[in-house]
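We begin with a single chain expressed as structure tokens, specifically the form predicted alone.
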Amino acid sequence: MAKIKMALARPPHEGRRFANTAISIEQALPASRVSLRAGSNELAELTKPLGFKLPTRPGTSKIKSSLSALWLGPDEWLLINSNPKTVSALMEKLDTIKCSNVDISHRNTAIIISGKAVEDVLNAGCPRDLSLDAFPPGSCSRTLFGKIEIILWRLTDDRFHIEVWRSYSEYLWAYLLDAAKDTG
């Protein structure tokens, strides 16, 4: 039987970075991603394998150690693990619970954008109100940027994490650069 080798998914913008005095745009560090769907009856059971209770308020997130959970819908979360080598162990733990968990690590990539002009640059393509009152740190949302769907997650007052499908990442990168060129 022939041996099958899997290609290593490299970040599409590996090594790229844009920065000036007002904005910084860079590829996020490698991470694993799991799309998790579960009913309200399973939420308590998911606490043990995850190590924390999933956020249940719309548009909120929770972080514990290397694992983050972003609420995307009444029964949907995006799990992002900054230790990508542990995704198999997490998936095995989740397989014992009545839920849907799909490794989407190869489908998604992420870009980090930060700086004093971050809201202006993001609002060049995103229709959401990104003011601190409307979208405080910890907030997350599936939204549009230009013509593509993204998941926008505010990490701090001036730092965002953008999840995007790999196939759209070049479009997003170019759009962000164009919006940032007049800052700073």
Contents of the next structure:
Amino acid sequence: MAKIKMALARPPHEGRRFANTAISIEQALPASRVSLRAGSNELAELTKPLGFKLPTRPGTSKIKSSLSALWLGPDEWLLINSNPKTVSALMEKLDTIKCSNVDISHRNTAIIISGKAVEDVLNAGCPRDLSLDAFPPGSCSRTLFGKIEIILWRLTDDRFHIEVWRSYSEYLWAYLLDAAKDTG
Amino acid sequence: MLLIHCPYCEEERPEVEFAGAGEAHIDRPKDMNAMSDAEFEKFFFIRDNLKGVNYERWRHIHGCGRFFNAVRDTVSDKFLTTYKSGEKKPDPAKLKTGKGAK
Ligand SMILES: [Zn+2]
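Let's compare: the form predicted alone is above, so bring in the form predicted together with the partner chain.
What follows is the entire complex, opening with the chain shown before.
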């Protein structure tokens, strides 16, 4: 019997990068993603497989080593796991709890944007108040960028992770690049 | 841009993240089979569509995804207040001066 060869999903913007003195745009490292839906009764039980309490304050996130959880709604979180070795074990554990855990690793990709002009470049397409008071580091939210939906996640004062559907990422990349040309 | 307070996200968010979803506080009939066509028509199609203060359902579709209720003046497009689905209809007399008025 022929050996099975697994197809690998390559990041769509692999090897591409934009940088000037004010802004840098690059492909985020590969990671697996889970769309997690759970009711308030299951939250305590989820603490064990995740290794931390899911954030319940609107628009906040939690990072613990290679696993991050982003609050998207009152019963919805996005899990991002950058350690490929723990992906299946985590899914198996989640399978035993009354929740919905859907692997969306191949649906999403992410772009990292950083630099001193990061708020201006993002505001070229996103209508949100991205000042540090309104959207401090750790904040995350589903929102709009131009015509597409994104999940915006602020990692540090001048660094954002933009989670986007893979087929929309070309639009996002082109739009960000266009906005970035007005900086630096 | 108009800002709308989402009761689930607990903050004001840009209008473009939201979608309107018609009149609020319409109870689904307990037994549709027992309804006459005229009663069903009234439940399903007929809306008040008032000029002025309306109780509406809205959805934070490009945010938390939740449906919630809003009291909006259709003349001024002003949101008098927003509240979670399932919560009681606020008294309109108290809205204009009370909590929630902007
Ligand atoms: Zn919301």
